[in-house]
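One chain follows as structure tokens, the form predicted alone.
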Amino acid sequence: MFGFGKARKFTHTTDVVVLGSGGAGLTSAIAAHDGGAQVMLLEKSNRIGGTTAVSGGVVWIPCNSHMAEVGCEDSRADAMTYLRRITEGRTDEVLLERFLDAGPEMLRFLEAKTSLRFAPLVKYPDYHPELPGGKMGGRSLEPGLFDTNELGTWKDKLRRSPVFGGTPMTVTEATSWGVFSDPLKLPYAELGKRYKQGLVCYGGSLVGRLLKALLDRKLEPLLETAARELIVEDGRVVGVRAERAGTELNIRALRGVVLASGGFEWNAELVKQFLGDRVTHPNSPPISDGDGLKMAMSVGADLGNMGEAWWCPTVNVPGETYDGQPLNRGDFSIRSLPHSIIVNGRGQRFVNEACNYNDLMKPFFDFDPVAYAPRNRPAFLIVDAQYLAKYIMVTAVPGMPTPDWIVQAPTLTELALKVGIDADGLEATVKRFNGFSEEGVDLDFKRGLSSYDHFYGDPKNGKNPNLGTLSKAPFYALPVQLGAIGTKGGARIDEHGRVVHVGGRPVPGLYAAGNVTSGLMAAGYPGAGATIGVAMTFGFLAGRHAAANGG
């Protein structure tokens, strides 16, 4: 088939390879584990969980067991319209009804054969639950909290959060004790409890019950070992090609190699070829580099989506780094609280600022062809002093001084030409702004009249949970940088997890889950959690899959 390829001396032979250990990966090899296989697990870092551990940890499962329980009600037509809609026609229908059948399936299976336990989100709704088949809650579930100290050895080695790894708590208890709205009020002498006893939250409770459930099947990941290339014989990949501190290992794979390696948001030539300039600060770790994507294409994948990330407004805080990289930081929350806006060069709002943070910035990409330049680049996050009154704003908190990297000024005027915005502009947009928030309603955005608005809102703020007046000195900007917690583009593959050949065959002994794929949402986004559950359904697949058939 593909022809290339010298004999080569295996050091190593397993039945299943996994490349990368997100929530793709590890489900991956517990499926192919339980199926019957031997298994191999390849992490390139020292850390495992990918971009998972860092991530919310949520999974977006329509017609979750779950559900029921709490008085949720949703349905396969309901599920299936709402991700028509969502994917706008883009996505091969099969895909989209073998997620909704398999999703609860994988769900069933973790929760059978792990310590998982998911809790659904009955007040978390789907990014967009007034659209036809949408939901007010229940198809995002959480983890919970995990211990880490069941780790043992291995405690160290799990990927923590550099945003909110130290505040261990659920979602559910996040949302109802105000995290976004009143933060000063949180339980930190209880948090700080649990941290020193080894709990984590989010990400990091999700892939650390998945890394317990590996090693509790003697399944040891090998860490600090990074897959180069793929090894194809007589036209079916048959293994990898990797390095482990300085030493090569080809390793031979029986039944098939799985792709759960993540996106190539943190690849600056491959994010210029398909991406252009719209990923300029991503917020995954930095190891998502592309490693997968080149694999597949190298022994002819077809590519699809390839123009598309799970993009996310995002700020810096000068001289945060994580793993050796600027520590870019995700804003899901600071743009939806009451007296706050985001305008452009022009000081003009341009969107609906509490929106989806992955709709949100598809504005941002809107080119102005008489100036030849984006229509809304640069952008930033404008607040006043009602703002860090009540709420924290990345490293401001109320009561404390204002970090000096944040600029301030007395008036709008003079913050506008100290960071380079139209003074007029701004003037004019605040003044109408205002206006709004008097009234409780945003007539040019409809900012705070979808549910999901409020999710991240005040509640306790009056008429509208998502507006309030930016009327009292001094006042705040931040720029808004374009940043993306993964890329959507990649190798397409079939209901089984299969990577797919241009000519429209499958690879043999070839599969792949998550970012590494063509996303299935295509350009949009369903609801908290989609990119995870997508990736663990497929990655559930792939490695039920390759167990029982072998590619």
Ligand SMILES: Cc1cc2nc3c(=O)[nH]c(=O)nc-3n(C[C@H](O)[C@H](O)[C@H](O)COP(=O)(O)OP(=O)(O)OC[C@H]3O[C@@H](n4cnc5c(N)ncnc54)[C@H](O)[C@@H]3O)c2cc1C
The other form holds:
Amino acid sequence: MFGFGKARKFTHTTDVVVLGSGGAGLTSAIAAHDGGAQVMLLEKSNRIGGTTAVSGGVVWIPCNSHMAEVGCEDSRADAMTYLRRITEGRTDEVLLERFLDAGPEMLRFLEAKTSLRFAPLVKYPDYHPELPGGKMGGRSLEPGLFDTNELGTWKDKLRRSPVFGGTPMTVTEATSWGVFSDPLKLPYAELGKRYKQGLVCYGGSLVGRLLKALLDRKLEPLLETAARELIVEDGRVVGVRAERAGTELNIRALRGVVLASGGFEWNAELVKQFLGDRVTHPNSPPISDGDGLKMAMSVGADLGNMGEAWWCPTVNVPGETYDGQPLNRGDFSIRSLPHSIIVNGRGQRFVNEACNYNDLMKPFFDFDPVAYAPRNRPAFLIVDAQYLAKYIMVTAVPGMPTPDWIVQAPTLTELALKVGIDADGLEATVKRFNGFSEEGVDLDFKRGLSSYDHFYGDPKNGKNPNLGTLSKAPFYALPVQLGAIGTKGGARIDEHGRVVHVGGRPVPGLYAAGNVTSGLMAAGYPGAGATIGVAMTFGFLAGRHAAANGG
Ligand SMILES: Cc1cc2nc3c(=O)[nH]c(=O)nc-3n(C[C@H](O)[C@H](O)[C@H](O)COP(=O)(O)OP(=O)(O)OC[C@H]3O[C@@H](n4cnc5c(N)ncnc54)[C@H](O)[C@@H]3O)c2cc1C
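Beyond the form predicted alone, can we have the form predicted in complex with this ligand?
What follows is the whole complex; the chain from before opens it.
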């Protein structure tokens, strides 16, 4: 029916075919295997792990069993209240409930069946901890460190982070060492030793352990194998056509195909159609091309949340690349530290710079109907010499010469002229902001009021961990780009991870999980790890259901 003539032969037969080796795909493959299915996992790129491998590796699961162990309270009712608010009534409650029930189960399953052991991040608050049902810590968990030597010949096939790769530390260590506020005090000799030894952290550790679990099951992923289209017979997805080194594979999937191929942020056409100009600098590796989304569309999948992404303010160092594309670095912390502000072309602040990266971007999309132009773009991060004396700003390290690519000037007015900002506006904004900094209270945007803001602030900074004057020359400016750590729109799924047809029924034989699906969190972001937490939970459900029921 879909590009597959009856005369063509299947080259392989298995029970479940999983497309993609990120958090969703790997978890799905393990769950399907342990559910008694034969599994094949196809990965388009030459590395295992997708965006998950370059991520922070944090997983957000409310009511996880580790919270009680460290004295963090939670309840299903609180989690549901919080998620209702974060998702603004846009998500089917059946799916939210399924996530709350199956998330802890997924963690227990992985901890019982793999070497993964999650540690709750007691000091990492939800992204809106003060909202009803929000928590001050414990819902976000981390996977710790992983020794890549355990992967044997697969060691070099693990995707590495271009940013976190060289300093293997746990999130708990990073927090207690003051990775943002005291970057020069990190134990670099120890980190260097760990790196040489082959240890990885964050997403590399999460994926490393999941990959190890696959290999322990004698299940070797097929790298450089791109799924091209679904094979459909009598309205049921029965397999996949894929390409590997110029050879065509026609794989029959007796129990189901799981789409776990990530988002579409690197597909310029899909971005143009669904997101317009709101994502120009994706933070993920250039592998999220929307292949799975298009496959789902080809069999009539219903779509949801297509206009949303996991937004993230982004900075670019000219010349830095990753996998042949510009490396777009998400700014998770720079803008939260004292002595920094973000301003628009009029030199005005327009957002609490220290709020979470997803929500921070929303005012970037404001549109001025009279000027018929974005109100807050272009935008610039402005810092002063006090900032660079204490904190790392991308590649600018305290005590080292400031890199040439950062625009600097001896006065705010000269800086404004250099980058094209209204100089009077900038001077007035800084004067007002400096007053707030002296008092420790941001009357305009409440920066530093939420405990979330403090997590990325400087605890040693007097009255407010996030506020400090911009008063010492020189002054510096960096353009803030429109980034995303992934897209959030895609195929709608049901509570078993089955793809839902536009007609409302499941598409027989087809499952999906992760960023290829319609994002559970709608426009919101409840806490660190919510993208991978949801991806792994629905990957787990899909793999298990496919193995047991065959779609
Ligand atoms: C710097 C950074 C930090 C982040 N930190 C966190 C964090 O700490 N916690 C969190 O929750 N989220 C975090 N995120 C977001 C998170 O990493 C992603 O949302 C998540 O990993 C997506 O998982 P996935 O399994 O859907 O896709 P991916 O992990 O991207 O995996 C998809 C895989 O499918 C493969 N693929 C694509 N097309 C095909 C095809 N046709 N055939 C076969 N294979 C295919 C891709 O090559 C890729 O390997 C971060 C992101 C970034 C960029």
